[in-house]
Amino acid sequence: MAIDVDKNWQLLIDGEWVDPAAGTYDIVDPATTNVVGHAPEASVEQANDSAAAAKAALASWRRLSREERCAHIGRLGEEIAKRSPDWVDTVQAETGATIGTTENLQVGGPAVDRFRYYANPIDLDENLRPIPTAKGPLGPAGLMSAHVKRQPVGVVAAITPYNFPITNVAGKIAPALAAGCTTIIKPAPQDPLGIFLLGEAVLAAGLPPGVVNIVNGAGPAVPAALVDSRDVNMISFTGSSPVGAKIMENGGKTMKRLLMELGGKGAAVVTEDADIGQAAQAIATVWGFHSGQICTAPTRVIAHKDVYDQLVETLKTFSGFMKVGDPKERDTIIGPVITELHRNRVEEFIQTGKDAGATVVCGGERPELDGYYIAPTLLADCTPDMHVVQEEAFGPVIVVLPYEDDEQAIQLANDSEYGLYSYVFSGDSMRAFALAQQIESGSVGINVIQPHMEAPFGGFKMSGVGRDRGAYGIEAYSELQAINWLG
């Protein structure tokens, strides 16, 4: 569908579109520099409404059985099966996503398998075993029994990155939803656009006011205002480490609940027995996707000295085969950044490693392309302390370190702040599953990139707390609430 440039974007607040009261700001095609749209700005006292909303729904909303609640879910999920086509020429204009990434991973895809997953009732409740009890100072003789029930935490403030929007958003709501809790979107200041397009397919599915509000904004007023709002019971935050901090140390006011995924700087490493070409491809494949803009990529290479020079010889030989160019054309690999300040933040951080003494393998200079591009960058002769091997680029950057024996490649693997994903490709599973549980990182793939979409997500250190995904996101939105008895 043609892109209405002009289009009157609003907010959703308790089941009604509402006009931004601080205004516009442009959103930009980072593969063409072109304003494609206006984004809403929402006031302070929005924000504050829409918490309000949410409050005032929850009693009804958590009140449905758990089976009426799914259906809802289930009712939206097939809404933006529908209508998710007609969301890609907006959805790659805001966010510069190749058309393969688009259609694939932005729009529908992953997030309607998320809405279609919680709508399958899931019980976590349980009882425990009765324990005798003696008489004593508190009660009689018995057998003491519980109940323990997962309740909702309440309003969930849903505050998103702008890397994967919708898919980010249903992994954060669908849960929640499922578990009793009514909803605030935040989208990322970037690319809200089709933030606001699934805000359709809320209201045509029938979602009771107030269950699922949109507010948006380019600053942090908007944010602030729902981590500080007492109407507001737990922050899910997909971002970046300090801003991650900050709104532990505000929401800590309110005693805020908090699910942070937040950087990531993962290992991978490849051992002496490794197939070499499985693991550069691997290595390669999430390099250039979505223009290294993913938190789960394998940035941080570890190899055997014993294998070091080939590896390093076949992830260059790799880049060969990456095309860098406009993401509407079905063979281009790796788009644009998502704005012309990150592209700049990325060519710093690669500096920042030419600087320290590392050998630029390939990459490292700015594509002749209208656009936010960079080419993908391979960096090796690499040393621990170095800027480009503890900070995340969160762009098309591989850092390549040797190592020496297991002992060692445990040490670098762990001497990071960050342990959200990491890898091991080995020719010796048993040894690469000892390696992966010494690693300090909420996930470990062996010989392989795919997660396991419902095994728990989430990173050690200052990649994150808490977990989501599968049965661990009705956990995450949900508290623990012990009912005992005397029988």
Ligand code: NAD
Second form
Amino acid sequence: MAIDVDKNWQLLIDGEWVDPAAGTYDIVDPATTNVVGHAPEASVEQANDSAAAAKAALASWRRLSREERCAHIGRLGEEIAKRSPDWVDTVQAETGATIGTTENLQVGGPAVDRFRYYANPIDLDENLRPIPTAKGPLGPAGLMSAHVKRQPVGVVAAITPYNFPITNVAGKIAPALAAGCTTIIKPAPQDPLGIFLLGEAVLAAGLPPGVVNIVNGAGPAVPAALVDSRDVNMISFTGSSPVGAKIMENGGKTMKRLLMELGGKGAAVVTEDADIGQAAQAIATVWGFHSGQICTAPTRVIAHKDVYDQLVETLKTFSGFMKVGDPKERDTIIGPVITELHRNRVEEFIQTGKDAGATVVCGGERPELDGYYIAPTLLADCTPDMHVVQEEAFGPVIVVLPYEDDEQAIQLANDSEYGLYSYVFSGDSMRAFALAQQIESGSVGINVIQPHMEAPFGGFKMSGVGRDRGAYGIEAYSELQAINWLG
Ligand code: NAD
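For comparison with the form predicted on its own, provide the form predicted together with the ligand.
Let us now look at the entire complex, which starts with that chain.
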């Protein structure tokens, strides 16, 4: 559907579309640098209004039966599925994602899957084994029973990053609603338009007013107000580790419950008996995927010295097949990164690698294209202390380090502040399983890049706090309540 650049985008507060009190700002297509929309900017007062609306809606939403809430969630999933094809142009223009990524992963696809998954009631409540309890100062003897119930945390503010706007929001909102929470969405400032389209689906699905609210802002004032608000019980955040740390600090004052999904610098340990072609292909798949703007990418390759040269050569060969260019062309593998500012950051990142003595095997130069493009870049001869090895680029940049034995592979893999998603590529599954268990990382893939979508997802160390996905999503958005009785 053609983009209406002058569309009057509004905030969704308490079931109504509301004009933004703080004006608008431009959304730029990173592939063309053209303005593709004017995003609404909420005032702090409107952020507070959205929190008050979510709080007011909580009592009746949490009183619904699990099945009634699930029916709403299911309807919302189907509304998204129905509308997604019409969202492609807008979401591609604001994210810069390739057409394949936009159609399959930005709209519909995984977002619909999450709503469909949580449309099935998940009951984690349980009765504990009665235990004999002696007579004491607090009461008579008897068999003590307890029911352990998952109660909704309350009002959840979902603060999300720019890379997969709708998918990230769906991963938070669907389990939060299923657990009985009401929500406020604060999308990333760079690409919020698709989230307002999602708001249209929320209204069409007939969710009660205030159960899902959407506010937006170019700067930190709006999300910071949600973090400070006494009406908000939980912040579900996905984004960078420094912003996550700030939210933890500020949220402490009001004892916020926190789900923190933060940065990553995934290790990919490649053993000498690995299928090097398969390992390189897996690594290369994520290298270029969404221009490297993916937190689970294996960007820190740790290769056994006997296969190091072969792996570097194979990765270089794969880079030759990654067409950088217009994301609308179906054979493009790498589109632009999100903004000029981010392109400059990634270029500076690569420069620090060169300055520190890394060898640029491929990439490293700005492609001669309009828009914010970066060629797939491979930095070899890296040492563990280098900035490019320690920090995330969030761009199509991979570093490679050699290792001598399994002990050193583990030591290098764990020599990172991050611990989100790592990988082991090996021809020996028992060895790979043993290595995986020693890596300090929330998830480890063995010879595979795709995750199990019901497995817990989250980070060790600076990569975050808490887990979601599958039934773990219900745990994330609920509090345990113990109801005790005698008899
Ligand atoms: P970011 O941290 O800059 O912004 C994320 C969100 O935080 C935005 O909505 C922003 O408006 C908001 N924000 C900014 N300042 C704030 C403040 N003071 N208080 C509250 N909220 C504030 O991240 P980004 O650049 O949008 O995304 C890239 C980062 O996200 C990378 O570090 C990447 O690794 C991470 N990420 C992690 C996951 C995961 O699942 N672990 C997934 C995707 C992205």
